[in-house]
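Encoded as structure tokens, the following chain is the form predicted on its own, with no partner shown.
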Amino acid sequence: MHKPVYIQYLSLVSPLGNTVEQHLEAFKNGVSGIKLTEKAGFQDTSIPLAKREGNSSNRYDTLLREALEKARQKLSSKLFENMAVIVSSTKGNIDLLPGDTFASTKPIIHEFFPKTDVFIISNACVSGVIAINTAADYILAEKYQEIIVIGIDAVSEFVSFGFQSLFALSNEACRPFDKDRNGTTLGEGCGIVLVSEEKVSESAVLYKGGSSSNDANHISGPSRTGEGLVRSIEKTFKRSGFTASDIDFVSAHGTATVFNDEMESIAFGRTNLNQVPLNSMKGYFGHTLGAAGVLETIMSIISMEHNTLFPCIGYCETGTSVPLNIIQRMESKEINTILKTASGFGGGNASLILQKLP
């Protein structure tokens, strides 16, 4: 890249808390947002969910407004001269079906940032990482000076029933990469970051490069050889100038489904990352779908900021054909460079690399 691109977190709202500080404490104490939720599944079955308390039917709009309010408090007015907003989400406000599920998104954003260009990226579970990569591309192309990236998804019956129909939901809190894993756990949350050409806060890190690819393997199943993720990681290495030996920590997708975790282990083995400390944050947040890439990037920046590796909740014993260096307890380590990956339905894969400022 020809000029620096910075990324800094602005707000984070999930069942774990309403501030970044509350999320840091939850991670330090191994607290999970996942709880058994009564009558939340098909035919009133009880399923584990990472769902915020409260019975608001309009969960998406509530999450969006709350996170935007907290983000707006951290921004100065001088940022808004040449700015855009990118929203990453799978379904948006599903309560608006059968109409446009993103119909409420732009009006809410314009309440906080009037006359701002708003773009929607809805590419399954890789949406968040792709949104950050897209924002960086816009900055590098000098289209905008600052871009706010919002990752958001809310738990709904539509999504819960859909995952149940695929037999992809666990009957307990998910256990990424563990031999006894039996499915994912859904969650909800909203995370907001600022991607910019200038450093605007002490939490800023450098965006060094990213990419996406599609293995076109199956509508919901990943390539068994990890081909799409391998291609993305290799392209990200090439664009950033880094290699596997430069990476201090990997924030993996790690949904705790049998096929996803196996595919990732193969991909990390093929890219020589299987010895790098690695976790999945799904045990804390649940799988937040289109929000996952942004929420997990924020916590990766916090991990870097505090030089702390957080454990992969739910992992006990290797459950993949390629053993990985799964973080099992919180530990201090100098973290200068991280790799964030994501994989999703439809064969999508994405990755990005962040580096601590000198």
Contents of the next structure:
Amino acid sequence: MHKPVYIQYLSLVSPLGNTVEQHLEAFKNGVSGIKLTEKAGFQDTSIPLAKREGNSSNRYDTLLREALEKARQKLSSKLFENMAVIVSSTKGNIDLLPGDTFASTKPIIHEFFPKTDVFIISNACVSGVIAINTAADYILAEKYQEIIVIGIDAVSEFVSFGFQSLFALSNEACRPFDKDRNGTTLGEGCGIVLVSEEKVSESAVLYKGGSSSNDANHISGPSRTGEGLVRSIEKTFKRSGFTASDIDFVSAHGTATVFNDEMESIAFGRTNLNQVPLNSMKGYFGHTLGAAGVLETIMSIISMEHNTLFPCIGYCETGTSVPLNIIQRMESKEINTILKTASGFGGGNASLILQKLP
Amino acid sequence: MKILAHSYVCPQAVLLNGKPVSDLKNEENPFKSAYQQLGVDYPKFYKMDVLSKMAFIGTELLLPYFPEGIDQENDLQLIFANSSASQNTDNLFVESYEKLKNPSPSLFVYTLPNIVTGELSIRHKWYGENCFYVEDSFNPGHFSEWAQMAFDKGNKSCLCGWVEAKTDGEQECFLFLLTNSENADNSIELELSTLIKQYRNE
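For comparison with the form predicted on its own, would you give the structure of this protein in the form predicted in complex with its partner chain?
Below: every chain and molecule of the assembly, starting with the one above.
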């Protein structure tokens, strides 16, 4: 890394609240956004979801506008002449089918940031981490001075029915890494961070490096050996100059499907991260797909800011062949360096490392 | 940066480096015919969505042009984009639950555009970096930026693709293989915009 790259949070909207402070309270109190939701599944079955109130259509557009409004308030005193926006989303606004599901994204962003260059990354559940990595690449390439990264996905019957058809949904709130986990729980949210060449807010931490990889194994099933995730973590270590012993906290992907969490445990074992305090935030947010990487990065920055490890809610007992150091209760710990990982459909993996400012 | 080779696949024809490889105009099932003409044995091809089928064919043709002496398994980045994400399969999946009352898991797994890069990675044992963008239209400047950033962080070559399968029938896949040649002119934008115009007969 040739020059510092900063990352700071701007906005966080999910069923847990509309502000960063509300999310901090929810995490401190172990509150989950997941509720059993009537008639949300195929043929009106009830499924657990982390869904915001209301059944409006265009949930994506509403969510995007709410989060952007809050982000713009934080930036209002600054004038950004050389800024771009990168959006991370798996589906965009699904209500726009049969047309282009991403057609509304750029016009909505331009309501708040007129004429800004907008890039959209749609790379399944690793989109959020890849979007932050790409923002840092752009800053290092000196193409832009600031990049707003937006991670967003909304709950939809399309995605719920799809996960049901794959038998990938849990019948209760999902239980990442637990012995009795039996699937994921879907959620929705929007998180916005600013990646910049200069420190812009008090929440700023340093972005130290990141990478992506592919399992080269299966389009919808995780690798049995964790090979892809191992390669991404190792590449990120190499690019950042860090090793496993430097990492104080791992924000894992942890979807709570049987095979995904098992794969991650093997990968963390192979990269000597199995002793490092680790959580999955899917028990709070559900799996927010394209938003997950950004939401969970924001909460990792908050963990660093408050020197607090948040528990992996839903987890009770070791349920992976490689035991991990899963955080079970809130504790204080000096957190200087964190690793965020993600894995998803299409065999994608991604990771990044953040460090507190000296 | 240098373009080592390029290919173009659409329902009418398959071309490699500007020259026709297969004429598909009279084929009832053009991509199946194009696949069969490749002479490769990869039965998974038949279960792929249209995006993956086109990218599969286009990539097979580029294989002889991959640079030697690089760690293709780790140092090749895949950079793909289109404007309609997985629209074609999305609409088929909606049909499976709205009309047929049976949400199809085999369709659902293709309702993400990056499944294309997953399929290519599986086929060729590529473990390197991947990224899929959704853009208004093919933008040579953006591809050039993304490839330069990929090289800046240590990747040695990039397989780039514009791969589109809209429900209204527009289907095309333009692939180009890039290497970070230090001697070559770093701007490939003009070359790319000329190539896609030629391929589209614009």
